[in-house]
Partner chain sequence: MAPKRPKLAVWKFSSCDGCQLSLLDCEDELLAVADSVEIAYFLEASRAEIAGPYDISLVEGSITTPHEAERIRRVRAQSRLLITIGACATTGGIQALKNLRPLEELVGSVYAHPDYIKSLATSTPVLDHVRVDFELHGCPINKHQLLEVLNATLNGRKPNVPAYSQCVECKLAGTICVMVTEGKPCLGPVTQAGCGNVCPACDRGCFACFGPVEAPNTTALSVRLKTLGMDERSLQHYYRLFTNNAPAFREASKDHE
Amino acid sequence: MPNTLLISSDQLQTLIDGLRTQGYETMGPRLERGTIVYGPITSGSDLPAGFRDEQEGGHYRLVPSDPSGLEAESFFRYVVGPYSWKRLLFPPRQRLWRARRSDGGFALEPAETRPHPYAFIGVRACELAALAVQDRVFSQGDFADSGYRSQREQTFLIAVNCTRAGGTCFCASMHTGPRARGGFDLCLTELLDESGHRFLVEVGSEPGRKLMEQVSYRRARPDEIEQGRQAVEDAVGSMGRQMRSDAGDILRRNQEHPRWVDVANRCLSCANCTMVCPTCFCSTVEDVTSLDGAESERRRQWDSCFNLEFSYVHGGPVRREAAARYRQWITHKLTYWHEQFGTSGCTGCGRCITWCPVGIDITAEVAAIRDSERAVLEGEV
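Just the structure block for this chain alone, the form predicted alone, nothing else.
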């Protein structure tokens, strides 16, 4: 099978049908309450075709494309919304066990561990990078999460290269996109012009190759491959943000910088940034008992380092001030994550900027600290 194939847009339905025949529940982008979310899809008609997003700090809007233009037929012209794929692998709330009282004592019911085969359709390059981070945390090392690992092994990934960047995207400067470099079973690049609506397809795995055997395709011509490459390059050129390559060193040198207080004066400590982040993995555990004492269960749920109780130890929380909590979050992402996992904890998706109610910009904060540092070195202050 050649490396780069070409299929017509109606063959996307054949891919979905083939995955469903194999027992996968097909999950993809859906339009819900004015945003792009990830949920069950059974056909290409479930995709929000003909929409694009407007994203800036604290601003998100989905708007319909010009109905008279080619963009109105596009399946993937939008970028990312508030959902990330991690919620299907690392659920926001999960029961770990439940105990029920009976005459003989308590009967313990363990959590459901049988994996649910998923096929993710429309995974962006920055999201593939985020999944790789989650894999390091939950699937590798001495303390792997067996439930996550078994679910991940049962997941089929169809990636989509971005041909348009959102206003808060900066994946190019993080080297995580907009082109997917690996980690997928199939990768699509949408082509839409006077010649028709079609997709370039790259095969990334043996399961992907077998699925393509059910699809009508032909080998992509060099000019079509170049068209796809140029479309992705156009997305690089339209990135709304850029992260400095030396961000980790800048933050490491400026642990007591006054900028942290400035950020704290704007930050609401709402934890939106950590909830929408595709790599954040912090969680807490709570025990809940029924009022009659007949039933008790232990739950794991997402937590955030922006919550005051997150760093609580005997005597009180370690990070009492919002400035300390924001500093912990951004330095962990951009500095200490490299030491723990060998990569950045940020993939440049821009969600934390878009969904921050006051529009705090992680790229702007790093740049501001570096600018003030440079001003001191040059004797301007």
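For comparison with the form predicted alone, please write out the form predicted together with the partner chain.
The text that comes after this line covers the one chain and nothing more.
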């Protein structure tokens, strides 16, 4: 089997059917209340065809493509919505274990952690990067999360290269996209022109190769591969934002900077940025008892460094000021993540910008601090 294949758009259904026959629950982008979320899809017609998104700080609108244009046929011309695949691998709420009072003690029962065989369809390059980040956190460290790891091992990934960038995207400057460079089973590039609606397919794994054996394909011609490369290049060119490559160092040397108070004046501490971030992994646990105290269970749920209780120790929260909480978040993402996990904690997906109700922009905050340094050097201040 050649490395890059070409399939017609109707073969997407064959892929979905093939995965379902293998026992996978196929999950992909769906329209929900004016945005795109990942949920169960059973047919190609579940995909939000002919939509593109407008994204800016604190602003998201899904708009139909021009019905007379080629894009009206497209399956993947929008980029990412509020909820990432994190939701399925690291659920927002989860029971960890249960305990029952017994004579003179208690008996522990582990939670059911039977993994769900999921096939994720339409995983963007920034999201593959985010999965790799969470893999490092949850399954490659000294303390692996067995639930995450077994779920992840049973997950089949069909990536999609972006051929259009959103207004808050900056994956190109984070070197995570818009082209998927691995970590997938199959990777699609949507081609739309007068010759029809087709997909280039790159095979990334043995299970991916096996699945393609059920699909009607032919070897992609060099001009088709070039067309796909150009389409992804268009996404690079239309990228809404960029992050400075020295962001981590800029923040490290500006632990005390007036910008922290400035951003805190705008920040709502609502925690939306961390909830939508595909790499944020913080959680808290709580114990819940039955009314009669005979049973107890421990639950885990997403937490955020923007919540005051997050840093609560005896006597009060460590990061009482919003400035300290914002600084904690951004320096962890862009500076200390490198030391902790060997990569950036940011993949350039832009969700924290779009879904911030007041549109605080991680790239602009870094740029503002850098600009102030330059102003000092040039004697303007």
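Residue numbers count along the first chain shown, from 1. Bear in mind that the values here come from a model prediction, so they are computed numbers and not experimental data. Rigid core (definition): largest C-alpha set, two forms, superposition within 1.5 Å.
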### Query
Hey, does E309 budge by 2 Å or more at the Cα between these two forms once the core is superposed?
no
